[in-house]
Amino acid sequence: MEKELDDRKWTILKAIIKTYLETGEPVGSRTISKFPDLNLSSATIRNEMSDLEELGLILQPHTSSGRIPSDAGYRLYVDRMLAEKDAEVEKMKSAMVQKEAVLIERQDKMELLLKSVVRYLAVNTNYATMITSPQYHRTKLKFIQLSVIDEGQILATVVAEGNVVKNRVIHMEHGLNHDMVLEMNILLNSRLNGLTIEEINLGTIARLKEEAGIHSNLISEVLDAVADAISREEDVEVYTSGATNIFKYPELSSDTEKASGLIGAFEEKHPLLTLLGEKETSGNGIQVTIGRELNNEDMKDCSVVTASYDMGGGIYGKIGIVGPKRMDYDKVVGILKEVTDQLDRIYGKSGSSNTDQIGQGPGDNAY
């Protein structure tokens, strides 16, 4: 589709969506024939718009009116943009060094950190945003200690990076004496230290099941204690800000179950973990979801864009802000690459133990 794109097609689509984005009204050939980069008459842009139609990138509502960004409009626009700003981050982090004055303040916790960062989000975009905790991603495992408790029970006491440890009660069938125990801690041990939950595959439970012999079901249970101390998505927190920012947008609020699905959808955890997207990519490259692409029939008239904050050593959170799919999405991306950055910079990957922080309050919700 972008081969049959040439550049005046390309700033007549630009200037439709800026547009629609301002005015949230369809947009008409007279109006763009008014931007300063074009120097066309209303009757070439209209055949130009047409072109656009059948491309799929723009759609016609009403036979009267004007046009508006179809969802594969808003993609192309989205991805040429986001291209755009990968090749200004450089600008961007020398502007944001004049910034910091304003956007940093010492605080003591994390928890006080993220809420300042939603809330600052909330109020500069104007839309609904959402940020999760930092959690430790591709953990590996340190050490498996089985120990014997009585002759019908082992305790498993898995201990992950970041001295996450759990333990586990184990009922079994067929007692384990202390030279069995000590066996089976060998077997583990050889086989799982160092492995991340994605690397423990069916390959690998099936040779250990195979070398445990009658005692295959204490792999199971012992392999279950190891997800829940590498996965903890349960300690997870998600905090919000800025969802009653939905009430702005009419495409949003006109339908009152709609609003209310939307609304309450920033009062449960989960809902909130599944727009942020369950793939765990660490870095701060920005996603950006538009209407049907997010799989929600309630959603079908927004966007959702995130991006990832790294802290280094296999530790990250999301953020995600929530709009109308007219929603403002070079502002929104350049301020999310802002602050990725600056929380990259100060928490992050060089590992510095400087406490400042993004900010200038708590945010208004916490989950």
The other form holds:
2 protein chains.
Amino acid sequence: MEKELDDRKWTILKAIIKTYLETGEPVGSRTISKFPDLNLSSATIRNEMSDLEELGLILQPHTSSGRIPSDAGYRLYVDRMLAEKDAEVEKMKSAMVQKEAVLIERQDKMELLLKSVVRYLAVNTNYATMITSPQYHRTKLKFIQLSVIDEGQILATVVAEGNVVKNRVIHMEHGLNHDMVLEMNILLNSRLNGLTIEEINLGTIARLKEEAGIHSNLISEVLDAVADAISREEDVEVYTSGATNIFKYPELSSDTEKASGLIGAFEEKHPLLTLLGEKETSGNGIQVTIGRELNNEDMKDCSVVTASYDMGGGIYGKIGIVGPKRMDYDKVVGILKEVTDQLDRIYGKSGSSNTDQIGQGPGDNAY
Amino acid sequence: MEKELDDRKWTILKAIIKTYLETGEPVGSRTISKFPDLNLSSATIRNEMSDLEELGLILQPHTSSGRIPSDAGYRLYVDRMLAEKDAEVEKMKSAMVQKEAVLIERQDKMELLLKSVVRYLAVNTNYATMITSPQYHRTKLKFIQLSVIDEGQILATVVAEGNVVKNRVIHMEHGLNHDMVLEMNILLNSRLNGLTIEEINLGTIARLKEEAGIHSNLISEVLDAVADAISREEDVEVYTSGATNIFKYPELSSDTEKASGLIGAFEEKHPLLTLLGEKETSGNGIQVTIGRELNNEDMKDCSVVTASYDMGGGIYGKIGIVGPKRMDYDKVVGILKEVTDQLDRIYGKSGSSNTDQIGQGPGDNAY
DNA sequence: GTTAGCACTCCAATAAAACGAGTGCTAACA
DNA sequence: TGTTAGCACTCGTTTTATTGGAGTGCTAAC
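For comparison with the form predicted on its own, would you give the structure of this protein in the form predicted together with the DNA?
The next block holds the full complex; its first chain is the one shown before.
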């Protein structure tokens, strides 16, 4: 006969997981029997534990040791917790007061802001954290400015909504004069103005080239460079903080091999992006991925909590927090909610008041 | 009577250090007695070792274990090695052929170049490496371009020698019109053009403000922003790679505490800059700092080799390699020489041919 | 269905023993 | 006087044994 997860089993499972989150040690029946809301002897607990194990929610590291949660156990726990949180939020929404933004005073530069956020998270959670710079696919172009540096080189400055600025030096084969540059300026701005970066695709560029007619060759070069500057994928940066926090959790750091692999993963942009990007945003935008669900041998003992922030105008990015499987999901989800809310509020649609100075990114100063 | 370091002692010291560099284990007299250029019994070696210990060049981790080099021992070894290297280079200079630049094909972006260099070093040395983005104090200004974004905001684009580009959005209290901006453009360019960033100090700015007269208030704001954009210290970036290489050296990683501290140091910009900046460039520009010489408790078991690269036009930066005290100094110095030579040659004065696309840095794309 | 009791398991911590690389010293030798 | 063989001794490392204790599963009684 199939066992099933009744109320009492769920209470016991919660007790086991909560205790394990705190201690990191396998938890035994006696410990649970002392739990306030339960009033059962250790023997009874043992029987229930045996059932929970049969259900695949907990497991024994070795015969006759206490139990630890299995990935499935964590999963259940996290899902129920997230559901609860959502309900809570729903209920509070009406009564919500604009809290003072303690964490983030407006900062002039996106880069600094992101770095400060990621550090804030690392310090307050004691886990390893990361954040991507915003991606701008849906951002609208404000204007393009071409300036002559000298014969043979021109500087293209592209400004988009949110004062996102990109620069690119274009090296020309043929000489050029100011009039031609002026003409191109007008052409570019009249045709591209107001389009989103997504919309300025190869087709648009091709059409522009055709229209250009006479200086076709020359314009072609410029357009290619501008298109390139606008749409570069590799612009995405990932900032990390608190990678060394993993040393605080013996199950991650006692094995040097493992620790090295983990820290190594934090050095590389690509694996981090994979980690953040795999799952699409859904629901309230907070995702928890546990252990082997990550499909990453180095991280099989870790969990990752990801969230998205949305600054409006098509500017959005992702945040990730990496810790041991026994991370304090509750706290992490809470803090992430807080932070993304603040980001959304301060810079986002709702806030509306301001977008100046945003998006200066790694290049308020473009060396 | 004072013992002194005769030829034989030096040979033995070299043998000890070389062996220790390879193995990382204290080396005993018997091992050394088997050395090819030496033809002595272990007993004799023991006597000599005793003398070397008295001279402070080697030491015993505990009674009746083999010897390991002391900081002073390393120092002597490194200094003599560097001297030899210098002589070699001097001798080869005349016969020097322009080697093909295998390592570094011209890359469009400084940031990518630096990242690739620092990774190259990490992979090839197996140590942790870092490199600063260039600093531009002696760089000459090419031009400043102010553009109107909308009423209330203007974009200042500053271009310096080597096509170093910086952007800054300036938020204005008072409205402004195109004519005023045009006027300011002319004023700025006529006065600042050709000056180095060092020369555009507060004095120059103050004088400009005075001359401006009428729109003094408005110009003042713009000038402050431009001055700020030009001279920001915080622009210096540090790229690192291979931090996890330290896990390859048990003396650095066996103690979790220590490993954590070291990796942590690599997460922070500031300590790294301190590490790189403390010593001024001198001689051929390669510096070795050993153990406690670093004045950093976390790094007391490390050595750091630093070098400078000079791309001409006042654009220069630093490279640092961090490893255990028993790092392969010889190899590291060699590789560093190669890399800095290539950087100097490709972009530097001698190369002369080109400086385009340089210095796009973290902000060819200034978000 | 719950609980007390008890034998059993297995990890972790501690202690004891065996090992071995390397030294310092002494005495003999060229 | 410098070099070498020999030997007792030191001290960290590794191996093996011993013990302790937390926790289980099962049985029998309530």
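Numbering follows the first chain given and starts at 1. Note that the rigid core is defined as the largest set of C-alphas that superpose within 1.5 Å between two forms. Bear in mind the structure is a predicted one, so any value in this text is a computation, not a measurement.
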Once you line up the core, how about N124: does its CA shift reach 2 Å between these two forms? no
Aligning on the rigid core, do we see the C-alpha of A259 shift 2 angstroms or more between these two forms? no
